[in-house]
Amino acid sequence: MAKKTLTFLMMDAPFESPRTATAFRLLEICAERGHDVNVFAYEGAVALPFSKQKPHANAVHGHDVDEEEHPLPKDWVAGLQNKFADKGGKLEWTNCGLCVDERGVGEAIDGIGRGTPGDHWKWAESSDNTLVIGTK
């Protein structure tokens, strides 16, 4: 299979929808195949790579922080960055700057860019395919 350049637009905030997990699975498949992928995070999705996310205990289950092993989207994003690098592909992730400012989530993990919807437009024009994962 020839190497492709794909663009994703994600909109859901962390923990709000199974669409985010599905998008991460699709991104992992792209990484496995060595494709180059652009992700434009818009609206609530700009919080996915927010660096100040913290795991928590679960008193209902009687678990402390370590026992709960609560997954954090920032760690999933970092894992995807590593997987793309290991498999010869490229992951470029850009957060919508206006959306970041509105939500106060400016502190992203390393490797996350800041841009505008125009960046998504340029990527979509130059990609082999684009997938928009809307909120509803």
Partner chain sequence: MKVLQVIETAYRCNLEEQDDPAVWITHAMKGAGADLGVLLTGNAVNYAVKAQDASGLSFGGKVQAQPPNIARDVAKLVDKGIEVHLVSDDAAARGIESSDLIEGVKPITRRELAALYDAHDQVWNW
Given for the second form:
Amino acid sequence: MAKKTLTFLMMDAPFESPRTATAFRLLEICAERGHDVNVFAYEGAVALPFSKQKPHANAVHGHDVDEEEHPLPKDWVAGLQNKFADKGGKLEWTNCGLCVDERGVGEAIDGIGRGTPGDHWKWAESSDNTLVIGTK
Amino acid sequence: MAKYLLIESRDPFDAAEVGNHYEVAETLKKAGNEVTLFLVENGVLPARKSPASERLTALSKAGVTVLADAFSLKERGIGDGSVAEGIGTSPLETVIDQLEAGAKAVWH
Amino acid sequence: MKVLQVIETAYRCNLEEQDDPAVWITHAMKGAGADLGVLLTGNAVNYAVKAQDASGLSFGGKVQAQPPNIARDVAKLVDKGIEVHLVSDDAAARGIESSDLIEGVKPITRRELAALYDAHDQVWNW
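Can you switch from the form predicted on its own and show the form predicted together with the partner chain instead?
Up next: the whole complex, starting with the chain shown before.
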């Protein structure tokens, strides 16, 4: 399969919408196929790689913190960064800088860039295709 | 003729705009385009045989390829036998296949 | 590459952001050289209504001094040479008359959208 470059724009904050999980499912497929992928995180999606996310126990499930294995989007992002690299592709993730500042989520995991909508446009122009997953 | 991938993540029970998006799919098809309507998340709820599924079956008969994400169906307990006529089940890989093929992809 | 920005979601976080994020990013990308068209559909057809007024809010003594002015922001898209269409079916369904609208926004029926979509390389829905 020919290597492709695809750009995604994500917009939803973590733990709010099924669009987040679907977007990560799409990224997982791209990683498996060895594609190069750009993600421009806009609005609430800039909190997805926020490094201070913490897992919690869940008394309703009867689980302590280890048993609950609560998923954190920042770990999904980090895992995907590694998987893309392992499969011969790459994941470039840029957070909208203004969106980061107004939310106070500047402490991102390693490998997360800061940029502007102009970066999204440049990525889209140079990619084979782009999917914008807007908040509804 | 262009290739369109319309991804519908919402359902007509909750969002009036979904019916309008179905209409866009039909309009694009009538204009001679190749159109796939890919249902995902709650977008698969009207895929279960019901009065709501009739619109999707009609779209299929009009030449729109209507597919429902297999995981979203499974997550909602909609088995293959419950899916209405004209709606295929598909893995999410179809979305990436079509992005690779250069389809104009619209998330709704 | 020319992209059609289909703006449908409306009045989601405008009072906090002081604008609509989809309209705002359209301006920002245009500033970066993007070739864009805009289609207002669904509730966002109301973004072309002249009489919008979001002023007058304050929270605990913090006055929102710069409320969103969406009609102004849409008019500026037109001023920048971006073709802005509005789905006339959606405007009619909401009781919006053509006299309610800012200048320069072009009505289009949903049945006519295929040609508009075909005239753009990509279609991004917001």
